[in-house]
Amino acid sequence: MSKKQKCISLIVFAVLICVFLLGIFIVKSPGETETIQETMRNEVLHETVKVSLFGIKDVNPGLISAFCVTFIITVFALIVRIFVIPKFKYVPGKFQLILEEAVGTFDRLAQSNSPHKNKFLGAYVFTAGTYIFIGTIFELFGFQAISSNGASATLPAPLSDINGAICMGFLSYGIILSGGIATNGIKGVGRTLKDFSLPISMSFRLFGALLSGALVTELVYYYIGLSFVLPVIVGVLFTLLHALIQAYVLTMLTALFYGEVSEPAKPKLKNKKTAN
C-alpha cells in the first residue's frame, strides 16, 4: 500500500470517527420515551409486547420465538435424516465428522453419568442441548414480528421467557423421574422426589443467565454513548458463551441426576446368626 491509499484510509477512519462522536451529542436517547425500569420490566414479563397466535390470542414473543426455532430444528433433522446420512461414508467428511462428533459428546456424557440406562438419556441431553444451543443464538438474527399494537417486536430467544425456562426444567425433570421408575420402580419415584426443588432450581437458572445477556445488551443500548458498535460485541459474546455454558450445565445436570435415580438399589445383606 503506497503512502496516499494509507493517508486516504486515515481520513476516511478519522471522518468515521467524527461522525459517529457527532451522533452521539446530536441524537437523543432512545431511552428518553422509556425509563430503564420499564425497559427491564418489559424485557423480563413481556406485558406490553404481545405478538397474536394466528389471530386466536395474543402471546408472548418468546412462544413465537419457541414454535420457529422447533420448526428449523424439526425440518432440519428430516433433510439430513433423509438425504445426509444415507450418503454417510467410512472416511467422513466435514459434515459428517461434526454431526458425529455432536453426537458422540453428549453420548459420552450420557455413559459417563448413567453405565445403566443411557440410550434414551443421550437422546434426550443430544435435543435438550441442541435445542438450548440454537434457541440462544436464534436471537442473534434479529428476526422481526408484528405485535398486537401494530409496532415491529424483536424476537428473543425461547428460553429468556420464563415459561419456557420452567417447561424445560420440568421436562428435564420428568426424564430423570423415568430413568428412576425404569430402574427401580416406586422406589426410583421416591429418589426422584426427594430433590423437589430440582426443577424450579434448573428454571431459574436456565432462565436467569440467559435473560442477563438480554437485560446486559439493553442496557448498553439504552444510552446512547455506548451503543455504537459495542453492543454488537457485547450481544455476540453474551449470547454464544450463554448458548455453550448453559446447553452444557443442564445436560450435565439432567444426566447426573438420571444417573443417581437409575442406579439400581444395593441389595440389603441379612445378618446371619451364628449357632453356639
Second form
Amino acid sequence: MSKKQKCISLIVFAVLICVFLLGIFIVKSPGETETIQETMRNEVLHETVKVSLFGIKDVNPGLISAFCVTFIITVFALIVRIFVIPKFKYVPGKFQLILEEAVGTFDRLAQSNSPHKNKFLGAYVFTAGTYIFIGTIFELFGFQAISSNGASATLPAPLSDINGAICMGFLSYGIILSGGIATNGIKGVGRTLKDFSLPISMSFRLFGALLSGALVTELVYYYIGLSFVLPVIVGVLFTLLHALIQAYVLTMLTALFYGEVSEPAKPKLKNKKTAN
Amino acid sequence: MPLNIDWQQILLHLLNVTLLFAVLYFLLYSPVKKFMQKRVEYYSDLEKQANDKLADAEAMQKSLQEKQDSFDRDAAGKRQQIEAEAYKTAEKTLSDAKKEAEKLLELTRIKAEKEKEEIINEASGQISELAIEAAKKVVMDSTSNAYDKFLESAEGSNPQ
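In place of the form predicted alone, the structure of the form predicted together with its partner chain is requested.
Okay, now the whole complex, with that chain kicking things off.
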C-alpha cells in the first residue's frame, strides 16, 4: 500500500467515525421512552414484555431463548454426530480435542466428586454446563423476537428468567435426590432433604448472577455516554466470564452434593463392652 | 405469584432441559465418551502388548543368559580337563624325556668308560713298549760304554 493510499484510507475512516458520532447524537434513542426504573423492573420481572409461544400462551422471552438455545445445540449436536464423530481419530485434531475436553472435563468433575456413582451425574453436569454456558453466551448475539404488544424484544439469557433458574435449581436438586435414593434408599432421601435450602440457593444464585449481568449491560446501554468502549468489556468479557463461572459453580455444586448423598452408608460398628 | 414466577413456564423449562439432556446424551456425550474409552482400551492394549513383549524379551534374555552361563561352566570344565590332560601329557613327556636322557647318559657313560679302558690299555701297551725300548736303549748304552771302556782299558795295558 502506497503512502497516498494510506492517507486516503485514514481520511475515509475518520469521516466515517465522524458521521457515526454525529448520527448517534442527532438520532433520538428509543430507550429514552421508558425510564431506567421501568427498564430494570422489566428486566427482572418480565411483566410487560411477553412473547407468544406458538399462539398458545404469552411467555417470558427467557423461555423462547431456552427453546432457541436447545434448538441451536440440537442442530450442532446432530451435525457433529453425523459428520464429525465417525471421523474421530486416535490422535485428535483441534475440534475433536475441544469436544473431548468438554466431555472429559464434566466427566472428571463427576468422577472426582462422586466416586461411587457417577455415570448419570456425568451426563447431567455435561448437559447443565453446556446449557448454562451456551445460554449465557446466547444473550451476546442479541437475537430479536416480536413481543405480544408488537414491539421488538431482545432475547435474554434463558437463565436470567427466574422460571428458568428455578427449573435448573430444582432439577439439580432432583438429580441429587435421585442419586441419594439410588444408593441409600430412604436414608438417601433423608440425607438430601437435610439440605432443604439447596434448590432455593441454587436457583437464586443462578438467577442473581445472570440477572445482574443483564442489568449491568442494560444500564450501560441505557445511557448514551456509557455506550462507547465500555460495552466491549461489560457486554462481552463479563458475559463470557459469568458464563464460565456459573456453568462451573452449578455443575460443581451438583456433583459435590450428589457425591455426598450417594456415598454408601458405612456399617455401624457395635460397641462391645469388654469386661475388665 | 411474586417475581412473576409461573409454574407452567417452569415446567416448560423443565421439558426443554430434559429434551436437551436426551439430545446431548445420545448425540454427543455418549459417543464421545465411548470413543475416548475405546482409545483408552486401544492404548492399554498396546501397552499390554508392549509389556508382554518386554516380558518375553526378558525371559528370552534370562534363558540366553542361563545358556551362556551353562556354556561358560561347560567350557571352564572342559578347559580344566584339557589343562589337566595337557599337564599329565607334559609330565609324561617330561618323565619319558628324563628317562631317555638318563638312558643316554648311562650309555654314554658306559661307552666313555669303555673308551677310557681302551685308551688306558692302549696307553699302558705303549708305555710298556716305551719302557722296553728305553730299557733296551739303556742296556745298549751301558753295554757299549762298557765295551768301549774295556777296549780302552785293553789298549792302555798293551805298551807299544
